[in-house]
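The chain below stands alone, shown as structure tokens; this is the form predicted alone.
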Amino acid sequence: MNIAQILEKQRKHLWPNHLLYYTEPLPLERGDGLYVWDVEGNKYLDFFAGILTTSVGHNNPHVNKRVHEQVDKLLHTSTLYPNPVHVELAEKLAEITPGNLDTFYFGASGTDADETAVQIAKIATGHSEVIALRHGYSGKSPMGMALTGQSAWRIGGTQIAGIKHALNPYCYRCPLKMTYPSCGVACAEDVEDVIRTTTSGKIAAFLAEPIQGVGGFVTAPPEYFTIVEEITHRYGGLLIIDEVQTGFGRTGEYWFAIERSGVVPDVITMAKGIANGLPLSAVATTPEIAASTVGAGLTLSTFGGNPVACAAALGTLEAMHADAPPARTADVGDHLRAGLERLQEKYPLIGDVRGMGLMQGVEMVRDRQTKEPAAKEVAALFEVTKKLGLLIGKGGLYSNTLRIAPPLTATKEHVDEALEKLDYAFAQVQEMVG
């Protein structure tokens, strides 16, 4: 089929409330390493990773290899059977994880995680009430969408009791009008706030990204979660840390996000990156909150654990310990970051670069004194970075923010290749906006 036919096709049966980027939707065909391909032949440099999920690469061979091998024996069971890969992979998350988040839930994807999660705190202490943060991402189901502090995200008007929104850590929009790092992190005091003001004083739990994925690569100060767990502990509740987007080395250095601030949290949500595009999450804890679950009721999943996606996990964790551990990602990332900081040097339109590694934000505003936010002038790079063959993606509560985030087998060549398109595209929209 061509471009025309599939959009035609996706147009009559897919619902319209798919999320297409471009004014042209591109159809993609194939893909190997750090490119993609469209129906008609035409190649992209894809720093997008589909969501940070095609995490080594498009036709990773370790990958590859792991699920054929894997669809020639078995291709699923449910959870009411174990099977040797599923128990495999389970050994080998818990040989990176933190602590002794050593004990595992799998599942079919990040909102399947969350859910899960929450679920464990409530039955874990005895409590109901959850803290999320403001510009935060939970996933679709209704409790995600109520976890989501994005009202675009919220399909229905979506309200589940017992679910409160904290600040978030947003240093170069602070909704406090304070500077870091004068501010005492103050965004972090207020989930103390919102606890004693708008729940019954204990809580099941806090949960939140280390950079806010869809929220626009928020970052937050490296204070932040200290304050945040002692006050999370306090209360009765649980640290739910959601590493869906930052996990397996993705911000550099180490293989969760949430390492650098020193805290282990009680629970770690992974998914996306985790089977390099197959769908599959993973739930972590200590082997004491999983067993509070026994006798609380029973549970299993369909497609949990599916042995093709557990095998797939399994290849890319060979790909990275081979080919893209923390510490590669995070001389990659600070690659990419300085180049993105001389173009933020040679464009006005870029107000704020901020993220880490190979997990990168650029957010663009119309006026850097204002900071008024320039979404239609990021709808219009996208277009020309399209031409260019670049993708990239974007987000934020403004539409105003670039995301940017390849593959972790990326290069400094890739790299420099995916900066040159950017300087071009930039300057393009620049001289159209005067």
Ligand SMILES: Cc1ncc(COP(=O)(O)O)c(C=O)c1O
Given for the second form:
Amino acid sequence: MNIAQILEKQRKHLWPNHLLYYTEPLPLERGDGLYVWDVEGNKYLDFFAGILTTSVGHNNPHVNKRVHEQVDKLLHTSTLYPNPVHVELAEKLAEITPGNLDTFYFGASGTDADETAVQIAKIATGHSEVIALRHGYSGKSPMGMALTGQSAWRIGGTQIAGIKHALNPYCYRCPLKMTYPSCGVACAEDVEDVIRTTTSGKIAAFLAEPIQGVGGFVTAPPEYFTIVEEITHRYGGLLIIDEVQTGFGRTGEYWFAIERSGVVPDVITMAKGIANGLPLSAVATTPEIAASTVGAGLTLSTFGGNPVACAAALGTLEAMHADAPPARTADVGDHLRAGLERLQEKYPLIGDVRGMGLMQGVEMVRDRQTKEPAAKEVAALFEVTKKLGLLIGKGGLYSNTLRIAPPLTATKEHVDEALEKLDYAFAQVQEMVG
Ligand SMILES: Cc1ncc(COP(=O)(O)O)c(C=O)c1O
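Given the form predicted alone above, what does the protein look like in the form predicted together with this ligand?
What follows is the entire complex, opening with the chain shown before.
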């Protein structure tokens, strides 16, 4: 099938509310390492990794070997039967999670993980209210959409009682119009205000991403989570950190982004990069919190902890230990960051560069003083980068932030290739807008 035929079938048979990148959406057919090819043989450097999911590159031999072996053994069990790869993965994850977050519940998506995390927080605390952050994203179920802090992603108008949103630590557009660090991270204090003014005063949890993914790679200052952890615990809640995008070494130096703040959360949710593209998620918590589920009722997950997905996760961890450990990601990420900051010096369209490791955001503005979001310019840049054979992502409440996040196996040469294409694309779009 060629591109036109695929797009025709897509229009006919798939719901029109799927968000598709590019004026002419791009059907991809195969991938290898950092590259993917469309159905007509055009090659692209993949700097979005299927939304930060292909963590160790396409067609990774460690992952594929594990998957092939498992496919030939057993495809499915459900959680009713213990399985060797399921428990082996839990054991391996316990080696990299912070503190004693070494018990797990496996699911099949990030939405599933965030739902499960809120569920255990309610069981463990006996409270029901949850604080999330504005601009955050937690998934597509009713609970996921209610936790999400962006109206565009709340289709069907779903709301769930008892979820409140605090200000997000968005330093470039500070909701309090203050400047870091002289602000003293005043936005963190808003969490207490929200609890005291909009809840019963007893919360089940505070849930946030260390770097907001869909929110446009908004990066909380390091002290933010220390302050919020204290407030959360003082009001009886658990600290749930959503590492669906930031986990598995994505932000460099550590396996999980929250570790940088020195805070050990009560619960971590993970998905996306955990299995290099196979559907898997995990919720990590302490044995004490996990024990609170005893007597609280039953649970099962048909697809959660699927043996093939767990095998892929074991292969992903092997590949990361061998070729893409967090320290290497920090180094390649610094190289990417320096290159993006050089582009910022060159192009007034770039208002802010932020993020960590191989999760870097570029917020585009029409005017650096007014910070008017440049969403149309982002769309124009997308068309140019596609023609140049470079895939990147976008996001943010104003759809004006580029999300640059290649597989963690990217080399500095891959980064230079991407930067060269971005430089060319920015030159074209900057010329268009003057
Ligand atoms: C931070 C975060 N949490 C949860 C989700 C939901 O994950 P999924 O799409 O696998 O349900 C996403 C998806 O983008 C996410 O970025």
